[in-house]
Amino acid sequence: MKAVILVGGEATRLLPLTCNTPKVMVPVINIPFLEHVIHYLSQHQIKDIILAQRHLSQSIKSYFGNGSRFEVELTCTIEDIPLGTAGAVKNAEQYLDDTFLVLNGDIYTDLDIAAMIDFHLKRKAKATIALTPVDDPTSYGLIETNAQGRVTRFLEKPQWSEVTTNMINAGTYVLEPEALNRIPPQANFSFEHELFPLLLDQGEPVYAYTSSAYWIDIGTPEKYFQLHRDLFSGNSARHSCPIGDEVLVGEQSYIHPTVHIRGPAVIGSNCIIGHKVKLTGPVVIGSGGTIQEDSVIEESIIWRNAQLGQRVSLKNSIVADNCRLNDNTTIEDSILGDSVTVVSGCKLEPGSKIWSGTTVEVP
């Protein structure tokens, strides 16, 4: 079976982290998010994967190539104009001649794909939509079903008085190629608002597969942070990483004997952690990072090649690639885009979002 990953989704909610980094290349435990998705598909024996992109991303191409390094076959399709979720899959129609899978490129889930595909085939569905429960369904589109799982109604962002279910679209679909016939070529067309309601109105068998497996949309910095916390807590069964006080250190990294680490923590390769540095997890430090003496890092995610000076205090924050935090800087509850420089002695206001390439000089 083939799978289409919708890579070209909107990334503005993840700013400033995605100024120069495609959303699917944002690192999760020091691994690009897309690599997690590809590994997930491969575990379910889906190795023929199409990346539906809005424009050619050189960083995606350089990292993944044709997929052979990951034991999969990758094909890319490019949109000349924005085509929406369904339009992007229509753009890949030439590669889809049998039942296929579609995934939103910003979803991390433990959904049992094999069970969902089996459900779809047994019911002879034209389309099957994965559902997941949420606490507050009023912010989402609800999907109502009958006892057999057949979809009976779509309800977009209901009032609480209208809520009949807490199950929402989980961004994973199984489709038959004929469903693509309803999508006009080279037109902006969505699954959620157009194709699925159209199939339902025409009496086609549209089903919903309900799962309580781990699920999260990483579309905001808060959710991105939450995914790390969940992985370190063992809430997802799919990724093995340090739990509790465990610490994982990459190759050729040096940690001074006086460093105090309370895990969980992941330190990438070629890092230098200096004299009397304190790390309180969950902490992730990307490859090539340097943290100088007496700095304190608490519950933060640091991407690649970050340089932290002496006596830096970093708490509950995300620091993107190639940032430089000079001596005696204090950063809390903040997000720094790539290549940000914070001048010595600066104290950022909690909640700051600093755009790529900025030099922060305000004390």
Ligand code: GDD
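Numbering follows the first chain given and starts at 1. All figures in this text were calculated on a predicted structure; none of them were measured in a lab. Whichever C-alpha set is largest while still superposing within 1.5 Å between the two forms counts as the rigid core. Compared with the form predicted together with this ligand:
Relative to the superposed rigid core, the position of the CA of residue 139 differs between the two forms by 2 Å or more.
The Cα position of residue 165 differs by 2 Å or more between the two forms after fitting on the rigid core.
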Second form
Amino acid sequence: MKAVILVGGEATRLLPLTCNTPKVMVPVINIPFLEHVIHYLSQHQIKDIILAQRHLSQSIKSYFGNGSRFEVELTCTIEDIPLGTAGAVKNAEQYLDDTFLVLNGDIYTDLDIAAMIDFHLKRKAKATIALTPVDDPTSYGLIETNAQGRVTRFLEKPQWSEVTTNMINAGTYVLEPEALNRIPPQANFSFEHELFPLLLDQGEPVYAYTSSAYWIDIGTPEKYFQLHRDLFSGNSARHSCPIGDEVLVGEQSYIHPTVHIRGPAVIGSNCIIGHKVKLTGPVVIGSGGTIQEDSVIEESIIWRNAQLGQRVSLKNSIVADNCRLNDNTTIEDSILGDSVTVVSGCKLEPGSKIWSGTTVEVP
Ligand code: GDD
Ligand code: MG
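Form predicted together with this ligand structure, per the form predicted alone context:
Below is the whole assembly, all chains and molecules, this chain first.
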């Protein structure tokens, strides 16, 4: 079976963390998010994958190529105009001649795909939508179902007053190719506002596959952080990542013998961790990072090429690519976008969100 991943465009960012990296390429435990998704599909024997992109992303192309390094076959489709979620899949119609899968590109889940496909085929559904429970359905697509598990109503981003259930669209669909006939070619058309309500109006069999499997949409930095916490605490069963006190160190990295590490921690390649640095997990340090003496890092995620000076204190924070935290800086509960510089001695207000894209001098 083939799968279409809705990758979105260059504009699909994880703001304010990065303006330079497409959302699907943000590192999760030092691996691009999309690689986790591809690995997940591959584990479920789905090896023929279409990446529906708004624009050709050079970073995706150069990292994934044709997919052979990941033992899958990747095809990319590109859009001349923003086609929306369903329009993007219509744009890939030439590759889709049998029952297929669609995934939002920003979802990390343990959903049992084989069981969902089986459910879809047994009911002879035109479309089956995975459902997951959430605390706040207002940021998602709310889905009402009847006793037979058929979808009766689809309400994208409801007001609180409209909330009738905590079940939402989990962003994974099994579809029959005939569903594509309802999508106009080369026009902006969404599953959420258009195709699903249309199929329901026409009385087509649209089913809900409800699951309590691990699920998260990494659409905000807070959710992105939560995914790390969940992976490190073993809440998602499917990916091997250090838990407990484990420490993983990449190639060519040097860790001074006086460094104190309490896991879980993942240190990328080509890092230098200096004299008496203290790391208290969960901690992730991307490749090319340098942490100078007496710095303390607790429960934080650091992307590539970070330069941390001496006696830096970093706690419960995310630091995107190419940041420089100079000597004696204190950063807590904060999000630092790409290429942020924090000048020596500066103590950031807890909860700071420093925008990426330019070098910001924080006074
Ligand atoms: N190729 C392409 N072209 N991809 C697109 C386009 C487009 O025009 N528009 C959106 N996408 C991709 C996004 O990159 C993302 O991977 C996915 O489609 C969903 O878009 P989001 O922008 O992340 O939507 P959302 O999170 O607000 O809501 C969607 O996901 C929720 C679950 O996380 C909806 O499907 C909700 O109904 C759902 O509950
Ligand atoms: Mg999303």
